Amino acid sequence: MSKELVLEFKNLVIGYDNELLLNNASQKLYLGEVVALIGRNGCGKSTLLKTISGEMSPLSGSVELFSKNITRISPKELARMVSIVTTVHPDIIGMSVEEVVALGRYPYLNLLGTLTSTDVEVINKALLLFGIDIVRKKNYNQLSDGQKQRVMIARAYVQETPLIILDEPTTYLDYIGREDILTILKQLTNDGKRAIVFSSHDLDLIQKNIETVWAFTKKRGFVVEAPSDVLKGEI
């Protein structure tokens, strides 16, 4: 059965006035596929993903969602096919970690804004998931690093949207604690419903773990292929 395509970005140019990161880049994303990007900093990734996303708009090129023009996305559209966590922690001050992850549902809530059994139910399971359930109830400004980390993926979680997008997204994390996101991202993608882009520095976890890489190199501008095929001394 061939995968559903979820995004394709084509003759894609990014940059600013004075630095062109991404010259006339094309590429697809299909339902089912985990995708690493890397390069060194200031290449151009944290820009590329904002760009698919539809946080920033390109200076040529376009891009698309299901065969749909992201300018043409509504914002409550966007919010349903694209979820985000960047490396920032937002300041959230008097809230629970389980009223954070909850505000990954704010697309679905009804007018009154109520949480419905399903909303209920997709938090919890992600709190479990992403191993925070314990700390369900305390204040998510008395966290540390890494499980704010935790909270802000499983905030994307249960946004349940078929695009996730994340921004260095090991960050803040021990090794193992970086080997289990992983595993948990790839679990995520294989019942065919979810693609997912997240941007590493981390090669040696990403050779273990991921099959195809878009990467940001000196030599060869942008390429697609193995992690494997990716030498470090072209990143």
Contents of the next structure:
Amino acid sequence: MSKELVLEFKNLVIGYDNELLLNNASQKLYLGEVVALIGRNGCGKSTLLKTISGEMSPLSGSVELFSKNITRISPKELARMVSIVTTVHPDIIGMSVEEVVALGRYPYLNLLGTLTSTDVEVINKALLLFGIDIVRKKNYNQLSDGQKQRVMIARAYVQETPLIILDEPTTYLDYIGREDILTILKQLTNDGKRAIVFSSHDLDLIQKNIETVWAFTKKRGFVVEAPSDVLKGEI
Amino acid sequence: MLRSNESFKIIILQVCSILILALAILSVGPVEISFNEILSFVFGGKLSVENEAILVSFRLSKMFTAIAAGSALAISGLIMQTYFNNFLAGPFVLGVHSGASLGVVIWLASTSFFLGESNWLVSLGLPLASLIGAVLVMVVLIFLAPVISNKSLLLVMGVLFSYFTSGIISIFISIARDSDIRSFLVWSLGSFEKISGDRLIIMSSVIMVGSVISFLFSSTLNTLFLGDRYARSVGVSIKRVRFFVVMLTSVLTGTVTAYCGPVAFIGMISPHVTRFVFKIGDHRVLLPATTLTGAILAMFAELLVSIDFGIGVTIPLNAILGIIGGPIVFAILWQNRKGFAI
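Now show the form predicted together with the partner chain, given that the preceding structure was the form predicted alone.
Complete assembly follows, chain above in first position.
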């Protein structure tokens, strides 16, 4: 069975007028893959993530989701294809954990915003999967940073998109928490229904858990290879 | 999905308080009409001719005005607080009231000079002038908000704008004819009275439409809590949201201001009181509940206006709202003195 192509970018140029971050890069991502994006601060990781999630336009080149140019995908359609987890946790006052997770169901809600039994099922599954079931009734604002991170990942999960993009999802977590998240991300792609791209600085953990990295290297530019092939000190 | 039972109970309680306040408003005044008389009238009984006239042409309309105005201000306050992610926002604090007032005063001063005060064109244009004033302020705020990282600054600017407009309004008052001055002054003190017939129908239907559209908007409002990036990622069009926020808050605030004057505090306080009682952030419950709270606050204030405290004059609405609202706002500020909510 051949794997289905989720994302493809061709001849991508990103950056700003006076500084190119990525010059003429092309790459494909298939369902079932987990890719770690590594590189130094300011090298363009977030910019690349924003470009493939459709939040930013590239300077030139194209981004395609399921072989459709991202600029031709409507916002509603895009919301069912890509979900994101950003580095900054929003300040949400007066909402419980389960309500925040439920916000990820927005693309599927009707005008009145009522949750169907399918919605509730997905939400319950996410709460269990990310280990936040016990705090589901708790106020989101009272959680620790690590728990908030799990809530935001669960929120992206219930959006049920084939592509999930996470910007430094392990930042606020302790060592065990980080390993947990990487394990879960891998689990999510096991059934071959999703692909995940996440950026991270945790090179050791990536080497242990992830098979492919997209790396911004100093000398060789943007490379795609096994994490063990990227030499220490190269990025 | 969640906590709906508890919320439902509190909403029933709110509806009950509205009914009780309604009875009280209909009963209290220079001529006292007993609860029994009112209830029997509601169920088809007869009243004395004078009492029926007082009830129908005066007290019923001020009751409905209070309900409509209170609801409208509360909805508009909640939408502003959520959009600006600032729990001290509200039509009064952000200066949207002032924009509306300025529109009204400019319209009245210029048209009544040429057309005379009772001209139908003047009263028809009144809500429109108010709406334009409100829209202008909201548009400025929405474009300033992303540039201003300090949340208190937006509020300070709203307050400054209020001073600025009250300066202009004072100029208009000082050059206006004597007969206009009194009506300007009375209007600026806020009142739910003297609005009846066509004006009441226009006001309440606009508010009704605005409320229904706001309710349909509530799950989108929920996503705004996540911030622009996340909201966009779940398919919310930020441009459309901005348009709705400007239009809904301006129409609701503008309509109330045109007819009742710049009514203070209700818009800002109602969402707080509701959040405090319901402990909920989900707009699908919060919005209807806040609407009811707004109506309750407005009715309660109106009741105090109607009571003769033995001093022979009635206390203006904004004086009462100031005396009740000031301490409540202080309590909110005190509770959040470490600054996490604003």
